[in-house]
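Quick heads-up: it's one chain on its own, the form predicted on its own, in C-alpha cells.
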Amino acid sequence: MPATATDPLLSPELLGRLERLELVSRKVFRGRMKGERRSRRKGESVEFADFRHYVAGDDLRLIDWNLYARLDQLFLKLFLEEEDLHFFSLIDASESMNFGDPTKLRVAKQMAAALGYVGLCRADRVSVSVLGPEGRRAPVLRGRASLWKMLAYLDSVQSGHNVSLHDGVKEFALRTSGTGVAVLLTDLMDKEGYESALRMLIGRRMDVFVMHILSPEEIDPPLRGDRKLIDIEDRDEAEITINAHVLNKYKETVQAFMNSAKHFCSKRSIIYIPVRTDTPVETIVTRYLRERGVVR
C-alpha cells in the first residue's frame, strides 16, 4: 500500500536498521568534533596508531613502560583520532517534485530522515535542508536524540520554493562554511539545467551524490490522445497529440536525460542514484544506497 502524507517518514523498523549503518565518505575530511570516524589525525581513541620518541612535556600516561624495560630509551604511543563527519542533505522542493504518489518530494525527505538518522546514529553532524532562503532556519543536528528535530524540519518542509537549482546550491554555499559529503535530492527538472550547481558542489571540495527522484508516470506515462501539457511551474503550455510514436520519442529522451546525468556525473566523481518513488525506502536505503557506497 503507498505510503501517504501522514504517514510517518521512517518506520520504527526501519530505524532500527538505519542504527547499524554508516555514512560513506570517499573523501577524508577534517572533522570539528569528536565523532565515530577514524581520521589519519592522531589523538586519543583506542585504536593504536604507531610510537615516537618520548620529547620534555609529553603526557608520560602515554609512555610505553614495556619498550623501556627493553631498549631502555622511551617512547611514546600513539592513537588514531577518532571525528566526525558533516553530512548535508540538500532537498529540492521545487513545484515539480510535487508529483507522483507518492509524491518525489515525500521521496526526498524520506531518503533525507533515513540518510540523516544513520549520520545522528554515528555522532556525525548532519544539516538537512531544503534549497532556496528557507534552507536558512535548518539546524545543524549531532546526536540521535535530535531525530525528532530533524523530523519535525522536515515535515515543515513544503512544495513550491521554485528556485533554480543553480541558485539554490549557490545560496547553500554562501551560508555554508566547510566541507562534508553532500546529497542533492532532485528530479533534475530544471530549464536552467543542472550542470552549474553540481560544478558548484565540486568546487567547494564535497563528496557529492545525486538522487535523481522520478515517478513511474514520468517515466512511463499512462498518456494518450489529444492533451494540453501545462508547466506546472511557469505555466507554459503546449497541445500535442499522444500517440505510440509520440511516447516512444519521449522515452528514449527521458532515457537519453537519465543517460546524459549519469555520465556528467560519472566524468566529475560525482556517484549519481536514480530513484524511482514506487521503490519502498528500506530497500533504497538498505540496498541500492549500499551497492553505490553511500552507506555500509
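If you superpose the two forms and keep the largest set of C-alpha atoms that fall within 1.5 Å, you have the rigid core. Please read all numbers here as calculations on a predicted model, not as lab measurements. Numbering follows the first chain given and starts at 1. What changes on going to the form predicted together with its partner chain:
- Relative to the superposed core, V140 undergoes a Cα shift smaller than 2 Å between these two forms.
- Core-superposed comparison between these two forms: the Cα of L174 travels less than 2 Å.
- With the core held fixed, the Cα of L71 is displaced between these two forms by 2 Å or more.
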The other form holds:
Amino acid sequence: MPATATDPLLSPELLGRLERLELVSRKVFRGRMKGERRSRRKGESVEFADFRHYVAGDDLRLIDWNLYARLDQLFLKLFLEEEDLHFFSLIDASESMNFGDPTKLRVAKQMAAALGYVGLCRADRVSVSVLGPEGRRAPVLRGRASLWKMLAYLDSVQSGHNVSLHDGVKEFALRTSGTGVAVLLTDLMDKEGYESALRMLIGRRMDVFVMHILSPEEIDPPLRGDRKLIDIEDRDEAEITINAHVLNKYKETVQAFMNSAKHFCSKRSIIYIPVRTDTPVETIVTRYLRERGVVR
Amino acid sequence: MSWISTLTPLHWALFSLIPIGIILLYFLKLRREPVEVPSTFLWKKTIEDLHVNSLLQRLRRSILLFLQLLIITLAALAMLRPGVRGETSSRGRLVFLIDTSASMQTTDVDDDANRFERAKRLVSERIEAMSDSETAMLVSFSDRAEVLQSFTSDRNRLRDALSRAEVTNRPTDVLGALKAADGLANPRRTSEAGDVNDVQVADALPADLLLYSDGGFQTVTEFDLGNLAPTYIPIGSAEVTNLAITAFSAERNVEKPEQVQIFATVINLGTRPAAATATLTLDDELLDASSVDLPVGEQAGLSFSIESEEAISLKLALDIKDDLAIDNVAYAALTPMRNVSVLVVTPGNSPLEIALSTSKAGKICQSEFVPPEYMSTESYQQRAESGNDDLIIYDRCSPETMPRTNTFFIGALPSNKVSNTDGTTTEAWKWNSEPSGVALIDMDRTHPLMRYLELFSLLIFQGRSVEGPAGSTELLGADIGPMLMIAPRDGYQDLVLGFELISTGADGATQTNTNWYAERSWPVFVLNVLRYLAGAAEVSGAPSYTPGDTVRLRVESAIRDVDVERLRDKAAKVPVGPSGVTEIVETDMPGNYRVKSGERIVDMFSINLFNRSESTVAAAESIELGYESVEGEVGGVEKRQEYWRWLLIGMLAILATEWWVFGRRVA
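Show the form predicted together with its partner chain, please, the one above being the form predicted on its own.
Expanding to the full complex; the earlier chain stays at the top.
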C-alpha cells in the first residue's frame, strides 16, 4: 500500500534495521568531535595504532612508561582516533518534487530521514536541509535522541522552494564550511541543468551521492491524445499530441537523460543512484544503497 | 461500374473544402486537455526531436486525421452513387408516361400501397438506371396530360418531377399524353403536306415510350407512333374484385315535389363474383339499405324512395373491401328552389302573364310587367345597368341599349351591334324575311330550352325568319328560316322569337298571332326559359360531374362571390362573373358540393367517378396504340445495383473506430 502524507516518514521496523547500518565515506574526513568512527588520524582511543618518539611538547600522558622501563627511551603510544562524520542530506524541494504518488518529495524526505538516522545512530553529525534559503534553519544534529528533531524539521518541509539546483547548492556551499558526505536528493529536473550544482559540491571536496528520484508517471507517463502540458514549476506550456510514437520518443529521452546524469556522475566519482518512488524506502536503503556503498 | 453524381459542380467545390478544413483544424488544434507535469523539460526535448521533419511526420502519425479523411472520401464516393447495371437497348431518349387516373388507386399490388405507387417506384428505378448519355421526359396523364419534366439528363429534376406526380380521381385519356411525347419524337413539317418547299423543322428523334399503366383506357386509333418505340409496363393483376356504382341520381316527383326517387346502378366490373350491402345515407343519417350479389359482368339497379322538401345530400356506399374503393361510393344531391327576377316589357301579353304565374313558375320567379314607355325612365336605365334582373323579356319592343342581363325578345330584335373587320358596325340581329305565314319544320330537342316541348302542331299566322350574330344557335326552324335563335352577347345570352304571340292589328285591336298560348308546351317553354335563361335552379337532382370537370353554375347576378364546400371540407371562396356565372375548378374529390352565399344554399352539385372504363380494373395484357398492339412486358425494367449504402455503412464503422481510438487516446 503506498504511503500517504500523514504516515510517519520511518516505520519502527525500519528504524530497527537502520540502527545496524553505518554511513560509508569514501574519503577520510577530519571530524570535529570524537565519534565512533575509526579515523586514520592518530589520536585518543582504545585501539592501538603505532609508537613514535617523544618530542618536546607532547602530552606526557601519552608516554608509554612500560617501554621507557625496558628501553629507557620515551615513546608515545598512538591510538587510532575515533572521529565523527559530517553527513549532509540536501533535499530538492522544488515544485516538481511534489509529483507522483507518493510524491518525490516524500520519498526524498524518507531517504533523508533514513540516512540521517543511520548517521545519528553512529554519532555522526547530521545535517538534513532543503536547498534554498530555507535550508539555513536546518538543525545540525548528533545523537540518536535528535531523531525527533530531524523528523520534525522534515515534516515542516513543504514543496515550492523553486530555486534552481545551482542556486540551492551554491547557497549550501556558502553557509557550510566543512566537508563530509553530501547526499543530493533531487529529480534533476532543472532547465538550467544540474551539472554546475554537482561540480560545486565536488569542488567543496564533498563525498557526493546523487539520488535521482523519479516517479513512474514520469518514466512511463499514462498520457494519450491531444494534451496541453503545463510545467508545475514555471507554468510553462507545451502543446503536444501524444501517440505511441511520441511516447516511445519521450521514454527514450528520459532514459538518455538518466544515462547522461549517470555518465556525468561517474566521471566525477559521484555515486548516482536512480530511485523510483514506487520502490519501498526499506528496499532502497537496505539493498540499493548498500550495493552502491552508501551504507554498510 | 457507373457513377451518378448527386451534387452539382458548385456543391462539389464546397464539398472539397471539407477535407481542407479538417486538415486545417487538425493543425489549428481544437481543445487540448491541460495536464500538469513536473517539468516540460523532457517533453520539449522530445518534441524538438520530432520537429525535425514536422509536417509530414505529424501527418503520418495521426490516425485520427487519416480516419477523418477516409470518412470524407467514402462520403464523396457515396455521393457519386457507384453502381452496376446491365446493358439496355436504350435509344438514348426515354419518355415516361405514368398513368394517374382513378383506376391506379387499385390496391391489388403487393409491396406497394396501390398501382400508382408501384408505377412510381418502377419509374424511379428506371431513372436511377439511366446512363449519363440518356435523356428522359416525364408525362403524367389522367383525363389530361401534364408534362412534369421535359427532356433532361438531370436525374434530380426527374426525381423531383416524379415526386410531384399524384394519383387523381379522374378518368383516363392517353391520347393527350401520347401527343405530348409525339411532339418531340416526331417533329411535324412547317406547313401543309404536299408543299414541295416544305422543310422539316427538326430531325425526328427516336425515343423509347415507357407507358406505366393498367391499360384501363380506350383503344387509341388515330395516332401514329412514328419514331416512338412503345413499351407497355402493365401495373396490376388481371384477377381483381371490384363492385362499382356507375350511376346514382335523385329526382323529385314533378307532381309531388316532396317525394324523392333515388336510382342507382351497381356493376360487378371485377373478375370474381362479389356481394355487398348498399347503404343510403342522407347527411350521414342512414336512410335505407339494399343488398347486391352480382356475378362477373352483371349489373343491378337499386331504387329508393324518400320524402324531403329541403336541399339534400345523398350518399350511397357499397360495404365491400374490394380492390378499388373510389367507385364504391356515389353522391347525389337535390338542389333547393331558387327565385329569379324577371322584368317583362310589354304593351300587354296575357299568355305570358298567365305562363309566368303558374304555380310552378310562381315558385321560382318574381315577375314584373311594365309598358314599353318604361324603357325611357331612369329607373329602367338603372335596372338595365345594374343587371339585377335575371331576365328581361321584351315583347314587341326593343331597348336602345342592351341591358346587362339575359334577354328574351318576342317579335322584336335586339339592338346590339357587332364590329366588322373594316371598322364599321352592323346590326347583330336581322330579319331575314318579310312577314308571312310560318310552318315549323325543325327543332333542337337537345337544348335545355326545348326540353319536353312538342311544337309542330302550332299555328303561326305571321312571322319572320331571324338571323343572329356569329355563334347563334337555331333552336326552332321554319319553312322561311330560323324562328327561334339564341346567341351569346358579352357573357349574356339573347333569345329571339321570330313571331309575336299577341299582335296589334292595323286598327289597333289586339289579336292572337298563334295558338301556342293554348298549348301545353307554352307554360313548359316559359318554365324552360326561367330555368335556363333566367337561371332558376332545377328542382330535379343536382347535376353530377366527373372529377376534374369545370363546373359552370349560374347564380343570382347580385351575388358577388359564393362559398363552395365539399361536405366536411373547408369552404373555398369563388367569385361570380358579371353574368352570374361562376366556374368551379376544384372538383377533384368525389362528394356532394354545396354552393353557398352566406348561410343560404344557392346550388349543389355532385362529383362522381361513374366511369365503367375506370372501374374495369383488371390490368390489360396488351394495349392498342395507334396501329400497333403493344404487349405488356412482364419482366419489368432492369434495376441498378448501387453500393452507396455499403459505403455509408463503412463510414459508420470508421466513425465508430475513430470514436474508439479517440477514447483510448484521451483516457
